[in-house]
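What follows is one chain in structure tokens, specifically the form predicted on its own.
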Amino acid sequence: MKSYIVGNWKMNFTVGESSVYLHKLSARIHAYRDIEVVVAPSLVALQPLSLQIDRKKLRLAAQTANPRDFGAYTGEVSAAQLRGIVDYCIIGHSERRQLFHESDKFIRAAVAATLRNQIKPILCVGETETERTFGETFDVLRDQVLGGLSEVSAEELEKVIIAYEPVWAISTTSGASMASPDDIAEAVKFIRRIIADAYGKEISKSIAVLYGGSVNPDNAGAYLTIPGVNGLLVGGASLIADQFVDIIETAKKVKS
């Protein structure tokens, strides 16, 4: 199965800075047969970068999309408008759920909209620290996975990527707050069990599941060797070329 290294730039870099960074990154990596490298710039940079990017080496992702194709929704951008510009779209990132109050209904519709417009969704799921403390991790994962995929057919599921990102482990430099390989392995195994129950064991084995949460060059190798993990969703480290390239090279070593 192919591995995925996805860099989420969040609200960083101007259009010019994005272009310079993309050029630098493209010059330092190769075209990998078994690794898909994806970057998710801010919205304003997507269209110009789509004209610059070398798709043999890199793919573009949007950081969110409105599930409605068109309409009177000031400030929003739809999956229909992103079609032909991006190959992937991050849906339901914890920051979108928490800061912008994206509901389960919105996320479910956004997953369906991206698929409808030939864009592969990267569905993010994960529990908060409070939910983890109260032993609700599995309940949260079940609700978010089944909710996000409720309008997805078995045939469409092969185009979906799931990213497990425990909210309590995102953007942390404290070892005490970082997810252990055992934590991640248990959650990923449970996610695949949910898929197996809903869609069958064969599909649960073939769907790509990524891990995201304070990924850096030092821990990338350990995360990539966890059974059932097919790649990484990288935040802060994806903004630093040396670190992101190191993570990609680590993925290549693990793959080979």
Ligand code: PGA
Given for the second form:
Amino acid sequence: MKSYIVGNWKMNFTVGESSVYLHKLSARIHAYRDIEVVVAPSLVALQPLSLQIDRKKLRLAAQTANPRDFGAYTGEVSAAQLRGIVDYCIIGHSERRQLFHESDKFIRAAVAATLRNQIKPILCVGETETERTFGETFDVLRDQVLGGLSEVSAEELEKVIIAYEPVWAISTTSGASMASPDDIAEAVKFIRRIIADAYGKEISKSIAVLYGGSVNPDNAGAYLTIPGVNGLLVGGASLIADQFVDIIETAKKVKS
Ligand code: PGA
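Following the display of the form predicted on its own, present the structure of the form predicted in complex with this ligand.
Complete assembly follows, chain above in first position.
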């Protein structure tokens, strides 16, 4: 199975900076047959970067999408408008859920809208610190995975990528808040189990499940060798070319 290294740039870089950075990245990586490298720049940079990007090396993702195709939704951008510009779209990132109140209903519809518009959704799921403390991790994962996928047919499921991102482990430098490989292995196994129950064993083995949360060049190798993990969703470290390239090279080593 392919591995995915996805860089979530969040609200960083101007359009000009994004273009320069993409150029720099592109010059430093190769076209890998078994690793898909994806970057998610800010919305304004997507269209110009789509004209610049070398698709053999890199693919573009949006960071969210509105599920409705067109209409009176001031400030929003739909999956229908992103069609042809991006290959992937992050859906349900914890920052979108928490800061911008994207509901389960919105996320479910957004997953369906991306698929309808030939865009592969990267559905983010993960428990908060409080939910973890109260022992609710598995309930949260079940709700978010089954909720997010509830409009997805078995045939469409192979185009979906799931990213397990424990909210307490995002953007931290403190070792104590880093997710351990055991934590991640257990969560990823559970995610595959609920997919197996809902859609069958076969697809639960072939669906890509990524890990995200404070990934850096030092821990990427350990995370990529966790059974059942097919790649990484990288935030902060994806903004520094040396670090992102290092993570891609680690993925290549793990593959070979
Ligand atoms: P981080 O972000 O790598 O900076 O923790 C990951 C994410 O939010 O997707």
